[in-house]
Structures are given as C-alpha cells and as structure tokens.
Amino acid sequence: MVGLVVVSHSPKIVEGIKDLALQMIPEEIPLALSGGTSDGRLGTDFQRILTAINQVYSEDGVLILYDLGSALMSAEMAKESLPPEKQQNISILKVPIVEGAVTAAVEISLGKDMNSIINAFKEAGLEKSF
C-alpha cells in the first residue's frame, strides 16, 4: 500500500488534515505527519520528515505533500538522504495540501498504485507540476 506523508510548518495543520482525511476513508492507511520542529516551534525538520517517510515506506511508494517552499526543501533533503532504491519510490507532489491529502487518502484506501494516484490528481485538476 502506498504511504502518505504530510509536511507542514505547523503541528496543528497536519493534525487537522489527518482528522479530515481519515473522515473520508473507511479504514486506516499508512499516514505519517511531520508538523513543526522537534522543539515545538513552527517550521520544518529534516529529521522528522525522514522519520515520517520511514514510518510509512513500502515498495509501493510514498507520496509527500507539503505546505510551503521550505517544507519542500526539507522534504527533498530527507528524500535525498535515502538510498537510491528508496528514492525512486518517493514522489513529492506540488498540490494543495488539504485537497491533496484527502484525495491521496481516498485513492490509497482504494488500493490504487502511485501512478493511478498521481493521475487522479491530474484528473481532478489539483496538480501544479510534478
């Protein structure tokens, strides 16, 4: 099953997104959150993102959604720190974080593969660029 990582500068934002996404699906999915820094401040933390990736990683892949530009940079650093064989199974998507998380959660719960999920973003007009 594809894993989902939601990255935000705010722990409250990722918790709210999780609550909303889980209301839309019938069962738990591999979902990990990285909100804020390790010392509780607003911001992103490379190590927390890396931990989140590893929590939900599978050969089926991991989708990473993020809120702002520096979250993207931290997510890219976390991805690049992994072995190449893992990196190829991770996609960082530039989509609206709330709509993206809900769409991804629904598609993952339906057992869709990475390509099908990415296509669902495109069909829904959510993708900005990949």
Second form
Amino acid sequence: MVGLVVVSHSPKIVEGIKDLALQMIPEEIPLALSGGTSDGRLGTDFQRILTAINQVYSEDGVLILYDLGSALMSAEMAKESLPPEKQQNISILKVPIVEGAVTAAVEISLGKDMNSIINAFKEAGLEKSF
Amino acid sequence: MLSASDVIYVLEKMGTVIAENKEYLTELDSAIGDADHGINMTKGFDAVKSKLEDIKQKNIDNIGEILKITGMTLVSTVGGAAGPLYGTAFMKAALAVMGKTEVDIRDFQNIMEGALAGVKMRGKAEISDKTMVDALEPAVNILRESKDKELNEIELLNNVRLAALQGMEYTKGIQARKGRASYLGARSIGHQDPGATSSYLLLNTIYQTVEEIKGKDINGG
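Can you give me the structure for the form predicted in complex with its partner chain, which would complement the form predicted on its own we have just seen?
And the full complex, kicking off with our chain again.
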C-alpha cells in the first residue's frame, strides 16, 4: 500500500484532515501526520516529517501532501535526507491538501498504486502542477 | 584569515544579534507575514549556541563541519520558512569549506555563493521577489566583482553588508512574489521584508565581528 503523509503548519489541520479522510474508507491505511513543530508552535518540522515518512514507508511509495510554503521546503529536505533508493519512491504533490488527502485515502484503500493516485488527482481536477 | 574559533565567535555573535532583534523581526513579519520570524530565528540560533558549546568541547576545527552542524540545527529548530532556507544556506556553505581549518576572503566568497545557491534552490526565489535573495544576491555580487580590486578584507566586508542593506531597503518598495507575504499581493508594498532584514543583520554581524577580531590582532591582543 502507498503511504500517505499529510504536512501542515497546524496540528489541528492535519487532525481534521485525518478525520475527514478516515470517514471515507472502511479500514486503516498507512497514514502519518506532521502538524506544527515539535515544541507546539505553528510551523513545519523537518524531523517530524522524516519520522512520518519512515512510519508509512514501503516500496509502494509515499505520497506527501502539504499546505503552505515552508511545508514544501521541509518536506523536500526530509525527502533529500533519505537514501536515493527511497527518495525515488516518494512523491511530494501540489494539490489542495483536504481534497487531495481524501482522494488519496480512497485510492490507497482500494489498493491503487502511485500512478493511479496521481491519475485520480488529474481526473478530479486537483492537480496544480506535477 | 579566520580560524575555526573565530568562525565560532562570529556564529555566536549572530545569535546575539538575532536575539537583540527578535521583536523587530517579528514586528516586520506581523505586517506582511505570520509574525514569527524573530521568535523562530531566536529559537534556531539559541539552539545553534548550545551546539557551538559542544563543538568547542569536542575541539572541532573543521569549519565546513561547524557550518554544517549550524545548518542542520537551524533546519530542525526554526519552524518557519527560515529554517529550511537558512539551514540549506549554511549546509551548502559548509560544502565550500569542508575540511578547512582557516578561511580567507575567497573562501568567504565561496561560502556566500553556496549559501545563495542553496536559498534560491530551496525557496525557488529570484531577485525582486521580496525575499532574503534581495539582500544576499547583491552581497554576493560585491564579492564576485571585488576580485580585481585592491580592497582589504574589512573594506570588502563593509561593502558586502552595505549591498545587503541596500537590498533590504529595496524590498520596501516591491510586491512580494514568494512566501506568506505573496498572499497579500499589492498590500505587501511599503513593508520591508523580514527575511531580507535578517540576512542583512547576519552579514552586518560578520563585518562587525571580523573587524573586532582583526582589531584585536593589530593591537596584539
């Protein structure tokens, strides 16, 4: 199963997204959250994102969705800190974080691979740029 | 030439200056951003300060290693966009002087080239986007253009920080195209960019601290 990592500046946002996504699917999927910094501030934290990636990592890949600017930068740094053979299985995608997470959760629960999930984003008109 | 302990001293001074300007940076950021730049930077440089104590205890004199540790610490502790940006800047700067126990002005140019390339790669910003790049790129340009000029290190570092100062002031008149301020569109005009400001403060600290160090050398103390 593809793993899903949701990165936001706010822990409340990622918790809310998790609630919404889980409402749509019958069973648990590999989902990890990184909301806010480790000391409770609004922001993003490269270490927490890295931990989240490792929690859900498999060779099927990990999809990372993010909210604002520094979330992308921190996610990129977390990805770059992994060995190249892992990096190639990690996709950071620019899609609306709520719709993207719900769509991804459904696709993942159906056992779809990374390419199918990306296609599902396109079909739903979610992609901003890939 | 600066030794590893001089570089550590400069980094400590950076922490002091950032802490002194905590409110100022946050105030600038509250006008056009998320009002946390001063708080975040102080948090990051406080963490750097304690790492520098470790570095001193372990007698690490590889300047590249010192800059790398600084960058990694900033990435993990700053929290805002400045974490990945300054973190990448210091980590790319580190590559330029890895293994060196002394640095001269040309090494400093390489450090700054690395830092600028790192910031641009990470933030995908260019000049006039109203970001750190507006302070850093003119500073690097001064170093590039200085190769054929007969300036001593202190004069050159003074020109570098003045270029950064000018770049920082230039950000007041332009519209943000990157970062949180870009959401404000034209309303960002008239406000000085907090990131360009912290970049200027760091370059100003380098100038002032190197001048202090060299002054001591000349006076034999």
